[in-house]
Amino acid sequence: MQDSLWQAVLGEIELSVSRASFVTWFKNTRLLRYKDEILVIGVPNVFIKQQLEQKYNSLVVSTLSKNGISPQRVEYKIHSGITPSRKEEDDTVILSDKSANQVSSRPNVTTLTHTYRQGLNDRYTFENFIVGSGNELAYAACQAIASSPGTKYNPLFVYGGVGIGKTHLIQAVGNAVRGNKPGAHVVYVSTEQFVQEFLDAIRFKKNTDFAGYYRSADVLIIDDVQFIAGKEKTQEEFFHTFNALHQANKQIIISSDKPPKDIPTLEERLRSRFAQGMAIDMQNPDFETRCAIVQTKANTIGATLPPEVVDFLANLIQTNIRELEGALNQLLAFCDMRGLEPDIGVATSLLGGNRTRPKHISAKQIVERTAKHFQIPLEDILGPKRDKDIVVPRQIAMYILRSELHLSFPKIARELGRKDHTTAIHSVEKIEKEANYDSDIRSAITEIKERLYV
């Protein structure tokens, strides 16, 4: 019981603090014991126990009392029992005068830039992600990349919005290229990481155990690049990393939240170069591939679902792959800890709430709402005015008129203003063909319907 609740803790935690602050300072904690209403975690050096207290105690408590726990204290302990995992202590590399096979995670001046270096999560393989219609491209150019590193779709960049299995499915490359060549050096690095060791290269002087590093990569992946926009010298170094890896035909993977065309302070220079391979954008997962992951999850770690309560997930949180495993892990959690099988009245009163969608949308809404975003006066989208950036919106409203409200096309039409159907049935079939590769359309279409049900 105390594994699933601090897993249940873990996911949600995961979910509310950077990938790196996750890693570094909750990744390699426990729950040790909870009695007398002192619930004590075990954490492996003293570093992590004075961030937990002094830091994030009050994330920690709060998100304890989400899943049911309210102890009158939370202490940290040190417990000798808890280490780094092998493959993180591989990935752990001294940058120093030392030899480049030597190993440590203890902390001192010259590691600094690496004690918090997270490495591949051996967990994020081919055989456990989920391959939906949405990510089916994505999933064929990394396994093409993993048989054979460098020689093609290099580099290769893959975008798409939060929680979608970016991460998971760049992973699973540099697990796989491990797996087929053991010596094969695969670096995993999130931006954040990548611009905190460049900066602590430049004030301890060891830039040049930073450039060497990561120029003698294999395989170098990282992960929401987005965030190196408007870093001029950190830019600049990245800019000099890529080029040396290509031009020896080492392979480069890079995820993003948004295509290089629509970084914001990107140099032109690197946008260039994330281009010039293969660029793929990875959709929200469909109803389908959303049950599947559910039932997998619930799989993995020994748990029996009725299908009831898996569509009640998958209908839940529909474009966010870690929620919809944090919540999955809210329930099994509750349910544990309470005795109760989780059956689709459990999940409706533990997870129903304010996160459930509203019954009663109006037409009148979407078309407002539609009109909002794309900053066009409700007038505009309703008259008879024919230019491009009131067509397109019309359209996509039209369309969501169609998805959402399942509405007829003759109704549809005289919602927008328009006296003729079949002006309808070309907008909703135009949009849906353009959704398929406009990433454009897309996150506009994504953006209003979240904002309908907030």
Ligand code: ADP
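By rigid core we mean the largest C-alpha set that fits within 1.5 Å across both forms. Numbering follows the first chain given and starts at 1. None of the values given here were measured: they were computed from a predicted structure. First, how it differs from the form predicted in complex with the ligand.
Here residue 366 counts as shifted, since its C-alpha moves by at least 2 Å between the two forms after the core is aligned. Relative to the superposed core, residue 380 undergoes a Cα shift of 2 Å or more between the two forms. In this overlay on the rigid core, residue 418 has a C-alpha that sits 2 Å or more away from its partner position between the two forms.
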Second form
Amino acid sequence: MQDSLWQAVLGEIELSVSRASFVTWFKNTRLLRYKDEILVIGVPNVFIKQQLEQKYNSLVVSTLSKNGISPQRVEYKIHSGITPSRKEEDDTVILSDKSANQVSSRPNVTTLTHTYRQGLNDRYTFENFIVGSGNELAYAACQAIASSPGTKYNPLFVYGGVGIGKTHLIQAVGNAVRGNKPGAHVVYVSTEQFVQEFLDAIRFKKNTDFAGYYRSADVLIIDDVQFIAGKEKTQEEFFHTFNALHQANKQIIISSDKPPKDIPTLEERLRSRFAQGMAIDMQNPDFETRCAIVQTKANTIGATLPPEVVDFLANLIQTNIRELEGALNQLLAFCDMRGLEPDIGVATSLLGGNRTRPKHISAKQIVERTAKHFQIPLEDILGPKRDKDIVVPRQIAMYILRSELHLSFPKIARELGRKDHTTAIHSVEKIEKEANYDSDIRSAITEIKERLYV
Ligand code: ADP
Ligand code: MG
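Please could you give me the other form, the form predicted in complex with the ligand, since above is the form predicted on its own?
Let us now look at the entire complex, which starts with that chain.
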């Protein structure tokens, strides 16, 4: 088993625990070994080891088994090679005594502190963010901010559903600012963490350090601000931080799953502060964007996916890009492990089953939809005509019957009014091949399929 498979397992775990738990307990783990039925996972410190053993082991075991791995035993081992990146350490100034208080008897306090505070992740950049109709406005605003922070759109408030790239985009701003100006103090914090740090700061009488840290930011990025709902004291603290930064023309970037007006129990004065700059709605990615994301991620890993697999994944998961990535990783890891090519057959058998399609599609619907797409009468596609502009649609219909419904060739032939099933075999093979280089055929297939499922 390779680390890529562990990454796929992590992708799924990420979906079933809270973000804070994932970051704290799972993010810095690696697969160290899988041999003789024993799977060893490397963890950064004893604290995380204990949590994983005591609290999360069954989740780990069941997610592994969903991915086809059932070792006799899973072990967690402290592994010195796993430390957060330098950048994350730079962000970790004020809370070291807080963590020391929590785990004073443990030797590797610093590592724990670092893991606890996320900071910016280098992985999130503008370069690897795919721009499409749902996110282009937010992208443009973020780029403008990155090139001159604090001058326009202040604050920038980005909102939208789960897994559509809010965190990626706002962290990309942070990374770009740091890249342009290495000394800039860029602070990224999740709201959960902000709340926690604030409470701890009060408890350990460190609120001046806390306030000082956030107020010294050149760019403050605060993620998932909806979690501030109902937390009055934190809201008040945040209000002051906000004002101090805003007055000093420091950039503030906020993300949320809903617009300011819909966050319950948000103090009015904060609400109006949020509305002062620019609020941008990030929408679900369209089909093309989803395809581009799958294709790009696969290429980055060095995998090549046949176009129909790209389409399949993009059809399978339509809103949450994190899930889309998870499905891709799962497929690639599965193929890698078994030495298979990631073709449509493997993809459907691995992923097709556990997510039901919006509705059941019949052979008749596919043939009708194809005829309609090419604007030819149904009786022509089913009839004897051999003109090219009838033959190609007929072959495409056969191909879709095969790839979507997995019908046998004799059955496919019958659906198109043919007697000889070898015609169906040839047609399917031909389209399969042509779809690799003919973008017209590829987009026709994609469009027909997309319409089938909406
Ligand atoms: P959110 O914060 O909105 O819940 P994230 O920013 O965490 O979503 O995105 C989820 C995953 O999808 C991340 O791994 C991110 O890199 C990826 N992602 C989201 N949108 C895009 C995009 N447009 N291009 C490339 N990757 C994306
Ligand atoms: Mg997020």
